[in-house]
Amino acid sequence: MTTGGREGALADVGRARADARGRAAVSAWMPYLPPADTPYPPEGIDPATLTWAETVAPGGYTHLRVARGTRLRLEDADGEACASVLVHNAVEPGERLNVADTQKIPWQAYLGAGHPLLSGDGRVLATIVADTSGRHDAFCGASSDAWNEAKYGDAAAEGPSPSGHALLRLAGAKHGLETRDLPPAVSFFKGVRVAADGTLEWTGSAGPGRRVDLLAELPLIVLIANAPHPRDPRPDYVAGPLRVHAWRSRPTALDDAVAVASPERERAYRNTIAYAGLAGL
């Protein structure tokens, strides 16, 4: 029974506070603060050097601004994560991932190690520097509200089956980005290939423990949604935990092999390095 008056009100507040703190303490889906406290430190990396550590819930999202030269690792813990990723230039957010150029400039439609993620301004926003999965997609984008409503009956970010785009909208709003600022995303850990007749073939997951490392070539706003891929044939809403860790490294230099792999790539990296120099980044 609640006690009346001021003392009763204070007691109620105390119980509510204790309950809230107790719930927060056991949540597995939150950033680890400080990042060095992560229970899953990347192998060979001093935890004290981490700048971001988090486990993203199935059907959840995350976001952060990272400095140029940050190395970002995404890990599919149980083989069921699907990380739909958008990156924006944190200095000028109007510059953002352009999937068409990301496929066109490297003359390669399939994402993998050494693949640059380009903006529409001909600059490299990030580079895939390591990949143990090989199951990714740059064709379909994140799942839409309409798709999830038709398949699962709901797409709301707060509901039981949030769409990838609904989650990216929430993540983007934290940085002043609106729906019009969110282009098609690339997705990691769930693969799609194009068959000889032009149809899309689902290749799914490569299994648990696979990871992808991205290197920020400019200061970035990183938006990540962890929701089922729109081509996933399973009728149920299936997603798994996504681990995210980041630490300081160095951006790609013009004498790195990835930057001179082709004339088109070299031009994109030159554009990036020149822009970073002029902006004092």
Second form
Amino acid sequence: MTTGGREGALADVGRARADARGRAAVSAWMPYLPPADTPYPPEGIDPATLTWAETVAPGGYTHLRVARGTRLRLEDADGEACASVLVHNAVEPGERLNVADTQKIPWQAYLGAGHPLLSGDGRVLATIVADTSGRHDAFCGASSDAWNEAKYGDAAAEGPSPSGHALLRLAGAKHGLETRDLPPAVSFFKGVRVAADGTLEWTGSAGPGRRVDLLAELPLIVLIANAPHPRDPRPDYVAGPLRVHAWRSRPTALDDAVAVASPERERAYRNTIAYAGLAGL
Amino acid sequence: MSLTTTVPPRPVHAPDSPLDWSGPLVPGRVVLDERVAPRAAWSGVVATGDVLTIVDVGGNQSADCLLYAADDTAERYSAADTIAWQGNVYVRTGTVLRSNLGRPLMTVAGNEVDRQDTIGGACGKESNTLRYGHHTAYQHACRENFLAEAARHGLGVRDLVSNLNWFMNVPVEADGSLGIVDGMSAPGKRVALRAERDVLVVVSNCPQMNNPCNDFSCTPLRMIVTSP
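Starting from the form predicted on its own above, please write out the structure of the form predicted in complex with its partner chain.
The complete assembly is shown below, putting the previous chain first.
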């Protein structure tokens, strides 16, 4: 048996252990634990209060189980991230993001500050409480396997051009969720607009350092794929690092501005708050 | 025979409104021809190469529709993939109705309405409380129809996704305003869907009674499958 160029590094367990321990390093994309140690603390937030901190790699994914009232900040570090996001009610995951209701009930197709991410059960799973990008998309979902195979030649999560859907399948699987549990996602930091004839017009990125804050209105499973938007016109697979930070805040109350913004939204928060109260959440 | 019931009124088909039962939109041997009553659900498997004609018998009656690969229902209709792939939010003749894996399930082979909807989603008892108020909580809805009909095929709440709304009109305006507006269909208008593989089609004949888009008259649908 050959050991190649490893010079006996794994010749016995002691040397294997020393070899593995010698590999600790810092990467441009990694979780930061404890979260207070993040090199990128959100402005105005005491790092000691952070409950999560991570940079998701280009073509990577993350999956978070967050408490009700958690504020989750997504930041597009270099302007090349695309965060395709799914949210599920962590208590009853059959309740999950419904993009049709998310667009139809607020009478608004384009996501922005104050927009609720609605489930099909008449409740708000999360609220977009801050947005410095304005370039988002609730029409196209994450890229599919067939799309990435056609465009880049490969869609596998372990390959050079993972599809958003392949990443979301793995993210969901970590929580026992299967393909059937993955409805269309919303994508942040890469925008499209709809022309009069229905054509999608690419608006792309708003530039580096843009961020979106999501407020969890129920206990959530949050799945995030960081893969190029399917309508990204560039032939290359371009994705950038995605920063994810979380801290404890409080869920929306009925007299908050986002809740009183329209009668539909007010009723959505009424449903959500009553559900949480009844369930002891 | 007239039943006395204390159940609150259901949406009804206005008895004097015109109906046009029409016929298949494409030539071929008829292998299935069924009527879907107002408020009711329907499902059927359309074999590869066969064409399903859906007839809007009474005009502007939304046929809420979901599709599943018959041999693996985890692969199902994806409004997002359909939109992303064609780069357009409206469904028209030639639109390939794609799955969550991006693969073709059906193709719109014929269409007598300018554009069809796949962004408006389905009505639900729960979403009705947001759209119209909590007084609507006991009204029947498409989500109920989808759940009941899907259960006949071993499917459930995890299998409901954003759907197609045949004969419904949901424009996106320049500022992003989006909503259900006056329909562009009429009695007897049709859409024809060619199956690119064996596809389970689940339809809810929309029982919504809070939206004037069908003049508050819930009318039947006709489902015709032809084999070329």
